[in-house]
Amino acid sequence: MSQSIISVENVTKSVISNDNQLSILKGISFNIMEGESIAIMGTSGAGKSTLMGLLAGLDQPTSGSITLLDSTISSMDDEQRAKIRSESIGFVFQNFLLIPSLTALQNVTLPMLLRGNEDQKNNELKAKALLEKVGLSGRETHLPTQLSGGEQQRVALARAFVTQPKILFADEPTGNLDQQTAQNIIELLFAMNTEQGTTLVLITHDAELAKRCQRTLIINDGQCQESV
């Protein structure tokens, strides 16, 4: 039986804007089970990316608690949360966020180095295998500027999966891609996610993409409800 891998209890998030307090999230509660794929939907500005940042420990809630992998990350300091991200979480972003000065191969090996894996030969073997899996064999030495948008997102997918994360957060991963390229990336994302048994949290405004996930949560006016 699956266990809860993320637990959100009565979470709020407020920010100060023009001397006024703006409530982005208002008392949200839900659980995500281990191995589950879940889409988080909502209109632009609804708080989807804010919620993802909280779930991943990139930010802290104003109130409430978030438990990730049996650790209450909402009460941890920056260093403790960074350690959990390094050990257990992968990310794919809309803007790819590859390091411009690093080759495709170096971008993919970077998470392993950050985890303290200094066996360069082994790191490169793993990275090359994943680049081949995403269709980029022979492109290892290319810089991001020498790759198309779809190719850059493939590098980002390889980088996200190279440490075999327990949880993958994908924030509008096809938002900057044409329809055909986007479809190819989504097929790769779900295939690799199934292969590794990762828990997938997908932020999207695309209802068709959300249907690929097992559950959908909708953020509206700071509230969260499950789609039926």
Ligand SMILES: Nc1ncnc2c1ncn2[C@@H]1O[C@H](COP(=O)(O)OP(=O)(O)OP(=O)(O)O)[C@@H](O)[C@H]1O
Contents of the next structure:
Amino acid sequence: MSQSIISVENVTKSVISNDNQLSILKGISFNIMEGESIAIMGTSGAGKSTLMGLLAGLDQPTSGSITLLDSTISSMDDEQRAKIRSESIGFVFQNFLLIPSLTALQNVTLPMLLRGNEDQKNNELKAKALLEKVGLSGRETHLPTQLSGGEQQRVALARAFVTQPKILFADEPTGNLDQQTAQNIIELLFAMNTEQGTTLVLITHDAELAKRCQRTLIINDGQCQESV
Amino acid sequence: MKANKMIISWSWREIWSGQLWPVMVALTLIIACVVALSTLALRVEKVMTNQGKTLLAADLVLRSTNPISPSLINQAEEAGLTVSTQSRFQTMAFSDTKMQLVTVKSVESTYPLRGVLNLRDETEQIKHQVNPNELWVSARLLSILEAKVGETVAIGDAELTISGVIIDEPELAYNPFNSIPNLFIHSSNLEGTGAIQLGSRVRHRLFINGEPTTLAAFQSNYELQAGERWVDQNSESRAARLMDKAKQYLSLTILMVILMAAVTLILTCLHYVRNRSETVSMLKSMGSSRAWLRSWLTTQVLIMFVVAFVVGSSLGLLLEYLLRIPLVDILPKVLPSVGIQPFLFAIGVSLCIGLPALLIPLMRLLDAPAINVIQKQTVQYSKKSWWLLLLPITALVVFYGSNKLVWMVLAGLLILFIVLAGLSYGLLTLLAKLKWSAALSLALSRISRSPKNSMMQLAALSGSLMLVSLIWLVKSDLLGDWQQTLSPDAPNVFSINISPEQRASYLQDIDSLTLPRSDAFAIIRGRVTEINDIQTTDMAVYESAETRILRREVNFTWMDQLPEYNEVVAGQWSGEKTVSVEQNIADELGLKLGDKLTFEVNSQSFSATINSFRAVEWQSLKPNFVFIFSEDAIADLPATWMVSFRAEENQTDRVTQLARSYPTVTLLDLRTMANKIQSLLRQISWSLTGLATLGVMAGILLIFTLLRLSLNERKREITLYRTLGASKKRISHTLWAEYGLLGLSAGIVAAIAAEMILFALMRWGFELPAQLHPAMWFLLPLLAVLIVFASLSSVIKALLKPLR
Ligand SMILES: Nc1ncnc2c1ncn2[C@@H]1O[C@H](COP(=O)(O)OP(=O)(O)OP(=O)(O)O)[C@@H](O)[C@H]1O
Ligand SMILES: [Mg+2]
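Can you swap the form predicted on its own for the form predicted in complex with the ligand?
So here's everything in the complex, that chain up top.
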């Protein structure tokens, strides 16, 4: 019996927008087990990205508690959450979010640097191996602006996996890509996920894609349902 | 270790791609300015204090226009003080082939009482005193006269053999126009030169050394006679005051440069923060701690400071060298080293400005929330780092607290900024009322849609344009005024010290050499002692710093008719025992027509009534006088005569002939002096141009930064237009029209403002005639539009780049 790696209890999130209180999440609870892959679905504006931000500790819930890897991140401060992120979490975003002033290789070594791993020679070896795995050997010194969207997302994948994170969050990783490229990225994502045994939280609008995950959560009107 | 290397190279790239480089350039400019100015100021100050007493050649000096009385010397010696006397005058020195106007210092063997006198004789030995029958000349004089040590030179009527060369001497004057070389003779040879005669201009000094208390007692017991004054280390020399003025002008220019650089810095940083907050959010989402981010930003700041410091210091030293060129004759050859003080000072100033300008926005950057990678949030920035503003404010208060000028300039700039903003905006709204092509009216409506933003931009743009043109025009107006003194047909040789017996034959000789000459003028030296029977020494104006005429001897003359180049502004030239007074002096002394003035010449007193006031152009190099008397008032007083004439470059032999036949007559040959002045002006203009260029660079950098930033802000909006299907042509036309209008109106407003400020500066600041600069009215708007277009074309490609 595997352990729960993320547990969410009665989480709400509301924001003040134009002087109105807007409740985005209205009391959500669920658990995610170690090594699981889980898809989060829902209409646009349902609150998927908001939920992911909370799960990853990028933001704080209005109420309720979130426990991640045995730490109650909903009661931790910014700095402590950042530490957890650097140690155990990887991200892939819809709009890639690479650092524009760093080369592909440097973008990949960056998370190791942030972790305090200063052996740059070793870091680069690791990064090169990953870039090769995502099919970008020879493009190490290119800047993000010199890469196509698909190539940028592959760099982002390499960056996400380089620290062998326990959990990988992916927010519509293929939203900005054409079908063929998207397929490619998804294959890579699942391949690396299985290889490293990472827990995967994937936000997507694509039902086909969601099917490849072990579970699917659907966010609707601030509530979440497990789809069976 | 290698990780640091990566962070450094990353930071370096961040500086360039993040467009932080203007920060670096601005810092460099600030450091260059501060290093240059403080190095120069320190050098000059050090030279001055180093030489302190050396400069005086004694602890205390009594200067007098009359020979020092032997009884005074006795008194001093009885009081236990050491004394030595000196007489100095200007006369002609002749070698076999050449001649030169020289300053003769006739001294005793005890000279100098303080400081060093190093004289090198034929056998290369160094002597320290001047003995009877010796003649020591400066190396420069030796080369002008084309003479060698051991040869004979005529000094007035005396013939002396050159004993050697002066290596070091005390009493150096800080006067850049003092180009007359020195020589030393012993006081026993003074008589033989024939230079001392009634009415000739010989100045005397009594050097005194002794215990400070004895000195003070002696000084306070002695009652100064007319024409005498004490000089000690504390008395401020005219040269020092001049230097102060120059320093003030420099400081003002540099303050402007620093101000513009500081604004560039702040704007660039703010822009950087807006641009990079996404990167920081990304780094945070990947788990970077604040500490890590802080060190990342610190690395960038450090790199910028270090590069700016290295480049800025070198630039500053170069600039200091340029500024120093005109002073080369008056500064000692081996300059005192200034140590690291200017560099520390530069670091201090750049930190004072740079830390708040960089850190306040950068600290904000640290507050960019990680969640921004998913959902843009409005962020409450902490105001914690605002205390950094205390740094420049404290520095300003500490250094300039009592300097009204600086505060006035700062306040003036602020008001000006507001006025300029209003003016340019008004101009644009006016334009908007007229009918224009589609692109232009679209542009105009864009500008008026965000009035606050547009006004800021306009004010900053016209403000910096104005500063740029001010810095440049003040420079060229100053130089132009100096240049004007040298008109092409003005008399260029002045003969003074002509004795009454020589006068007739001297004038005849000039005429027979066919040199065009002026009339001869009598010169009688004397002073004003009473105004309407009130002693001038009892009047408040006697002590006034600006009005020096009552405290010194002036040249009097008499004429039948006033010279036609003097315009009579009040009264008329008639009456017995009357005098005509120059109008500015008359104003300062509060004189009216019909006032009675009493004068003293050689302790002989006489009076005259004022019959007229005259306007005099002192720069014209024509013989001019403050007081011109009717003949009956002073004609029977002992006088020497002066005459001026013009000699062309190829008529030097005639001048030489004249000089040789009348060795006691002093020739002021302005032909060489004019060349000297010309080359000095060239040098000064070099250094001022160097400085002005820095100012213009700072200004253009600021304008460029401003425009690029403003255009970059547009990026999102333009992308939107593109997506909505606006044609490239349409967008670029609107942009060109909008920014062209912006530049044009800023240029026009800047030209008007610059003209007004320049007028005030020239009139009241430098006290020169103000003039209009029609060329600027066209050039400044043109320059503005050019800079605008240059910045626009440097970004427009990127702005219109198709979306991916
Ligand atoms: N800080 C905020 N201020 C105001 N409104 C917010 C804020 N954060 C989220 N929202 C709103 O909450 C809702 C949920 O946003 P969220 O980004 O989580 O949706 P989503 O499910 O990811 O949608 P999509 O599929 O389009 O990405 C949206 O309507 C959004 O406008
Ligand atoms: Mg979303």
